[in-house]
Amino acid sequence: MRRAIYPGTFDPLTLGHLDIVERARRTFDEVIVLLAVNTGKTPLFSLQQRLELVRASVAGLDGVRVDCHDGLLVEFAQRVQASAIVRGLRAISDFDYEFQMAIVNRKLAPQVETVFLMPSEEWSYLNSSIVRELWRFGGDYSRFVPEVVRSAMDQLKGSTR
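Coordinates for the sequence given above, by itself, in the form predicted alone:
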């Protein structure tokens, strides 16, 4: 079985993320959407909330499951016998960081390849930071996230007023 990991904080999960999941699923037998813990970020949603939102968002996709990990990505990849790490590239500005991480991961686990996928042009500009900013300032973020995420963001907005 060809298994890939698609890591990220997914705070929140966007339709661009789902586009990458669907593209990866066409290439791999199984895709694990892996929620990473990033201590350098202050998330909008807790890890448990993000797990629930991502699971609900990918529930209809065969061969896709969701997990979380707070250690080295390649250690998780080796543990679940993944052959690849999938990373989305929206623009050339993403490439520098992703290239460096791919090289480090290759040094740590040469058997795990990094695969770069471009999102559909429809989502090439989109990231979670943009969605969070729209949310914070009252903009319309509904067209950028799955319905379950929109609902959770609406509820969060109501509780912070």
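Mind giving me the form predicted together with coenzyme A (COA), seeing as the form predicted alone was just shown?
Only one chain is given; partner chains and other molecules are left out.
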């Protein structure tokens, strides 16, 4: 069983993230989408909301499950016996940060390999900040996120914005 984890904040999950999940699933028998904590971020959606949204978004995908973890990524990877950490590389601008994380994770757990996957060109410019920005200023974000996420963001309008 080749198991991989795909970690992130997913605030919110976009179609670009989903594209990576599908690509990862073609390479690994099981993919765990992992809501992990990035200490530099204060998410718009609560952990519980993000868990529900990610779960609903991947519900139709066989061999994909969702979990969360508030400790070190490699600890989780070792606990579930994952052989790989999947990260999406969209552009050269992602590289420094991703390279740094991959090296630290390798030092902590040499047996867990970081694998970079390239999303479809369609999503190479997309990130969650852009979606949140569109939401905040009343732009159309519907083409960038799964339907459940769009609906949750629509509901959030007025209450938080």
